[in-house]
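One chain comes next, on its own, written out as structure tokens in the form predicted alone.
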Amino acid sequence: MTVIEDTPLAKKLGAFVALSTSDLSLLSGLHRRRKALVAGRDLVHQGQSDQIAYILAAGWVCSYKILPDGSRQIVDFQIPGDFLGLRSALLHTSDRSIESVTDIEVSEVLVRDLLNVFAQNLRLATAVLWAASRDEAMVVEHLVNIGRRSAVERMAHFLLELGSRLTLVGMGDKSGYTCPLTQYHLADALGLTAVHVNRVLRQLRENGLLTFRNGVVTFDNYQGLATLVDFDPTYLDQTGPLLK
């Protein structure tokens, strides 16, 4: 297997399209410009107008908005294989900031290069559209999470979703995964306080469902946790290539 076949992006898009040699060659071309960033730095600033998107090759980032009172709402976390700033690059202005949670490595993709790939390969264009549609489906679930689910349900659903996303790119399974997020990250993403996050995680642990300790999420009872929040991963649409 070539290097590109092992990348998180290829694994992710391969869940929708059975990637051919020519598909992989075009994907490889998007990884030409590499950039590294240490943890805690902004890769993209809200209001930025550069027509550049990124592919996250290694590490974790978060997308967030700062409110007038200085508080932060994390919109989502991105993991290896995800596009960063794609929507904002196409619409010319970034509507959110993107910060590295860990040290990261990204591939910088000019919009013109991405559009050129789309023009050459409709299958890859369709796969990227699928990825964007999947991201939109996750936003819907996040709105339901914050608006209607209890604190325990929010946490359980969020960590189950992360597990499914990481499994797709070979970084997790139903036993658990490595997770660099702090309780403050979880609080800003789930609309809770850090103290409440601590209490919720303790409750899940004491109920024998999930343990989050020393940067590792362990599903002590995956099915029980999924039943608790009625977790249905259908919206993540990763059951296998739809285009052969």
Second form
There are 2 protein chains.
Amino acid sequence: MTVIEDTPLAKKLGAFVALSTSDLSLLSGLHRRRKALVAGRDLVHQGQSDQIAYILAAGWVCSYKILPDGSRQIVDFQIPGDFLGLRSALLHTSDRSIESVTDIEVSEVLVRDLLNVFAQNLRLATAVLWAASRDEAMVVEHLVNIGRRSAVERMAHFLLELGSRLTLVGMGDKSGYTCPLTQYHLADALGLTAVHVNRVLRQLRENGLLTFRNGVVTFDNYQGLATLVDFDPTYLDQTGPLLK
Amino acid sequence: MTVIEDTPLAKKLGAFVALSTSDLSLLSGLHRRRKALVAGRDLVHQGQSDQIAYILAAGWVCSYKILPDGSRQIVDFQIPGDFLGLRSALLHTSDRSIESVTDIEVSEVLVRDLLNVFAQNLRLATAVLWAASRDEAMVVEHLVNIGRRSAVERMAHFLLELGSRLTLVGMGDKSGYTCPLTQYHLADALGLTAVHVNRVLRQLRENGLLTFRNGVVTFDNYQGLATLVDFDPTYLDQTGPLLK
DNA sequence: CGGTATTTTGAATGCTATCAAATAGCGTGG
DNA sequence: CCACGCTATTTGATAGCATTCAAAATACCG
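If the structure you just shared is the form predicted alone, then what does the corresponding form predicted in complex with a further copy of the same chain look like?
Below, the chain from earlier opens the complete complex, with every other chain and molecule after it.
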């Protein structure tokens, strides 16, 4: 049996609030109904909405919107420990589609079960809300990124942010991380062309800032990158001011 | 005494769920502590967070982030009936600044009072959550707008969306609305230059689509605009599927 | 009526897209 | 194990949209 504390969700929430053993076992109660899915499948389709949310246990996922001309904008990527479709399940509205980027494993969560957990345990409810709020803050940061930064800065900021998130769940550190995204994914997320993404990555590599090759992001000069885009990971590393 | 049903907040929430007289009086209970502010003042500053949220009663406000190079990205505008700083008050984190665009009137709302209302009245709690969720959906729509549309399309989409929101609170219709935003505001919201905003507005005007002059937006061809950007106001006009 | 903020227009530059094509990587089947 | 086909990456040349710099015209305010 897996050690409860080691699920990505527990790690992430644990970074927000201290979790007791009983908190952890309540959380693990949500991890029944495991499901596996191959890469490139839609989990939720734009407009559809049902009573189920998911916790991503393994693999990467993206949420996106398609425009009438066929282009798409990726709103966010989700990594292990993230909820999928939480708001759409709670509020019966889905404004975007969700697709698996890699093969994934998810745990189905019934809204009813989740609300029960919240009712039993304020600490967990807060932690989950906190995480949801962080996700929203990331969308805002993403908006600023696309609206006001050059292509090189966008890329740097994006890869730094991803690094911080992965570090939180033990899948990366300041030296880099494994990343399954293609240059097309990056393009759709950053509002660029895949061709230009390639040139931007080359530029970052040639300036000794970072290398993204063979599915691995390597920060060659973390501090330099952070300075370049004024990266402030504070909005991700909350030190749980609400509950201790 | 003002008729309760006529506050912009009541109008907006009323479009989500049917509100009874007792719901309305509970709502109006939140409208004590009226405050007035002149244009161009900060209500909440990036990073600060306190226990107070606001309901905007009159005037326009914008929430934005400033980048280290001095440029700014406006994340959203708020119009009468919108909450200001709701999430930051609930979760003790503010990721953006809020500034008055015009002279405004707000009602201060203590988190405690708001939570009391929620506890007493599920219908209102749902309506408010719904409104908050709509605001989030608008940020996502905004992201898509900036990431994947041309300058002309961005402008058209933005002004259409604003029109829908204003219509909901009785401040506009399909023919147009009064709009206090300067071309600098539009530029900061759409990730453009003020100079280019001007050219884009001219282009829209010369194509007979819309006219924005002397603080008035006039839709010269509403259907043409909606088609141009595939505008779908569905995500704003919810017909309250949750509570009737 | 002067002063400031906003809008408008012009010319030149530059960043990113588009179009086109070559190279490299990877899984599959012979 | 190699050939094949597909997807992803890389590079070059050209076009275009939006920015930048500059300045004039107009609106707004006390």
